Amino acid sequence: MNSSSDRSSRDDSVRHRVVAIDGPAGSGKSTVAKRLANVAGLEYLDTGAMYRAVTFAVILRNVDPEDSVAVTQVAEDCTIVQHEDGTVTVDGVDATVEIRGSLVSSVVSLVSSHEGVRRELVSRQRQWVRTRGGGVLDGRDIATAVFPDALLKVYLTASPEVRATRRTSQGSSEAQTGNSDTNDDYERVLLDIQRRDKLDSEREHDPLRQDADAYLVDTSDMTIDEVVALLSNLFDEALRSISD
């Protein structure tokens, strides 16, 4: 990131109420972030869906996902809209189901690793916060790269085995959607999670890691309600700290 981008991030974080939630796949980020946003009276942005949407566009346009220049061009050109009802459109096409499918899942870590893609989507994420005056964002680099001075930074995690169980159960409950991931058994999902963890943590640009100032929350033995309640209390404490 250049110095002007860093200053922009700091300015946004100081002015606005930003909650940054990072963590690996299956740790419960999206579910927790959505519910926390509702409790805190903030809007929610699923940054992972943005990277998946770009990946969908890359596949749709038959672009080589290893071609950094071409993939970056797709990221800069495509229109991504996350609607209030949960649907996601890419260039006007409803891609809600497809961005969660196995084809996108198998390529998204590679697409996300390109510096140009991250630069473009980070810019969009910061603009989203400026427009709304804050928000809850979840992803893999929100606290470390996008908003390093966020009001509240949280790193959610869980054991790979727990995360695989969650993904397998989720797939079973969503079988009627036609999502090609839903027939994957536990072992296959576990291997995919381990593969993505490795790719995300070892990528050159903005790798997945816990920020030094982020609260570490292991959700392995916690319910969603318990995690949301904990984060809600942390958010209230963060608000009091800036008002004192």
Given for the second form:
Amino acid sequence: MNSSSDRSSRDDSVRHRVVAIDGPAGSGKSTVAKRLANVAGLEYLDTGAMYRAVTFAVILRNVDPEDSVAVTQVAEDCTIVQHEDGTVTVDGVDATVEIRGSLVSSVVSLVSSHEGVRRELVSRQRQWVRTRGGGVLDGRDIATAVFPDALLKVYLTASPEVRATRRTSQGSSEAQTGNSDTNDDYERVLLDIQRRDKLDSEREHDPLRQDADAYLVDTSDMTIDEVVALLSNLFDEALRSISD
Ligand code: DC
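Alternative state: the form predicted in complex with ligand DC, after the form predicted on its own:
Zooming out: every chain and molecule, the one shown earlier first.
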């Protein structure tokens, strides 16, 4: 096999093993994506955590989040590692709790709206998949911009009220840190979710939207187990369709 056919067969196998899960905050994306990755024997990448990690670095370095040049520089400079045990380090500093806190949550939509930040993180996401030959990724633009040829595309959603309830009742250990969304009362979380939905879906670059080929799954009245079972069946079907 010459090197160009080597490359194209590798690209093909990568394309065939990518699961793209998009949706708004609180739709259950990360829990479902993690569980699906386990079932499917793939690795999982939380792309929201990458945007949160850059936001953490922007805050730490006292950079104005409106300054797209400076914020892009931070995104290009910073080293983000998602460890197997779930911890996230930014330039070697453990930021696992802080990236979920209300300060980062209030600024992350602004930081992620800059074109340069998206260019850098999308490139890292594609690299992550290339080195693994596939994976399950969740975010806002995975099906529409990062992997438009993903094997399986899913758009998870739920009503804002259901999502706010999940966010306020989830992760009691986080709440004990005094530095997370879970500490906030329901009304505040609901307002923050609505604000972020608006910013994420109305931004100029790669806004949150359902891809034309994505399965729409409204999780409002579903358990996590039901959603994982549904996606697992869709994944098996998609695999069968390419092996036929
Ligand atoms: O999924 P999350 O709530 O952790 O994401 C945090 C923010 O990051 C979200 O408000 C928008 C941004 N984001 C993005 O723009 N693109 C992605 N692929 C993932 C997240």
